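One chain comes next, on its own, written out as structure tokens in the form predicted on its own.
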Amino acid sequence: MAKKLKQIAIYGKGGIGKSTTTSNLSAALSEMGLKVMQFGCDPKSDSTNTLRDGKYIPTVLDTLREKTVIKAHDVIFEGFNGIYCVEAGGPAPGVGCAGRGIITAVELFKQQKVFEELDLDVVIYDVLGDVVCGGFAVPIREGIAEHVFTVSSSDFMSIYASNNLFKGISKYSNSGGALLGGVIANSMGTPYSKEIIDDFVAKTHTNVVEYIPRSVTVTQSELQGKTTIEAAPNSAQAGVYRSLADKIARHTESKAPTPMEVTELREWAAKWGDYLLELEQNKITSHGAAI
């Protein structure tokens, strides 16, 4: 019996460090023996760097501009420990829409039974989480990623992101659509980090998959152009990758969020910030309940 394929998504405000976690995540699973594929939708294009040296490589999207007809095989390329590596891209700047991208290679891969040929145990797409557009909807809303992961730091922006996420998960949930497999909390720096995360995925119905300390580990790896499995396989932040590497390999059900309203978000918000004014303002010495 042929095994079977698992498709998830990550989704994350821009420059949460969802790219970062994704690479990671990608390196650590090809390292337990999977055969992993990282296809990266976000316009920039940049999401396998760091399983590449830095280096950038050509898109679907710009293939399709120089040829009208192209191999699957075209726009894939080898990275580090074998994965492999695709960049959907977008469209020249100012035109089009930046979901694109996804579509066209989705619809390229899946005509030319690329994930078959590759023989692949899982595929990773790295979504942009700002805006939930059609095109970046697309892995949920068509149901290609069985289960959606979002990586959400604890400030407000991030958070409003993720929210925004559950909602366009809840729509499509009855449809066919994927569902979330949990937060990746990444950033967790003060100790009130976590508490909030705590309480908004308590205040979701959703889970917490693996808190992401944050680590200059991550920032002196990304310089060389290398994951932190790669460039520091030893260090402790390598072992938080793993961890989550081995919890989503093994995840098998997701389930629909219960996204907040955008009112009820606001006045989460504020009582959050109002705890934290009298922290900073040494009236509150326990950290310990949400609110």
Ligand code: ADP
The other form holds:
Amino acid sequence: MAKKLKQIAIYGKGGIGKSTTTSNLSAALSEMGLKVMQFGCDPKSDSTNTLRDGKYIPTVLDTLREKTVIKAHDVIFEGFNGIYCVEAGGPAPGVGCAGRGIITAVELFKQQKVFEELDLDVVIYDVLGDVVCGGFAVPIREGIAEHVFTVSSSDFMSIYASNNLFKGISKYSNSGGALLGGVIANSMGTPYSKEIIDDFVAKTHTNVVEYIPRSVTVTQSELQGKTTIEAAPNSAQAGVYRSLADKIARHTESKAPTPMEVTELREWAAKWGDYLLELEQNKITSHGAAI
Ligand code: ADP
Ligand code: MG
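Here we have the form predicted on its own; I need the corresponding form predicted together with the ligand.
And the full complex, kicking off with our chain again.
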């Protein structure tokens, strides 16, 4: 029986930790013996960096600018543990749609039947932020990715971006679009970060797949141009990424989220704001009383 290719997409606000999480996820999945492709869909084109000792690879759009006809293999590069790395790339600054790289690359791979030929188990698309432009919505809209995960911290802007993503998913959920696998809670460890994310997923009828602590091991590994799985394989943080990989490998059922309306989201945030302020003031009062 032919094995089933699992295609997942990781979305989230810029700088929230998508590429870091995705690369560690790819690395951990490859350790489990799976054949993985990581497909960077951010015009920043740095998704696969830490899988290749900090080195950048030519993007699909850059390569297309040099020659009009390309073979898929011209844009696939091998990374850590045999992971296939691709960067869709972006348009020349200030020109065109930033999502064009994704559309072009996905078309190219489809035509040349690349996934079948490489006999892949998992393809992970690492996609920037809000669903603001058609290109970024491609993995969701076309149902290319079956399962979508969002990386979010407890910061409001990050939650706002995830809520927007939920709106995008809901829009296409009845027409063959991708569904939500869950929220990957990143940079946990600041006070109330877990409580805030837990409350957000409860409100939107979603779930947290994994809590990933903010960790200096990640910083150290990144400075060496490597994933934490490669640079610090025995660290607690590597264990967290392996746990995430295990859950995602076994994940089968995704669902449509229930996004909040903008005013509802604003009120929800304001309530948390008031609560945190109250806690802070109580702390100051009790601290003051003790002096
Ligand atoms: P994105 O791909 O969403 O733009 P990155 O993965 O490039 O974000 O991460 C942005 C920065 O945050 C990087 O310098 C990365 O090392 C750091 N980072 C992400 N997750 C963590 C974490 N759990 N602990 C410490 N640093 C992190
Ligand atoms: Mg990135």
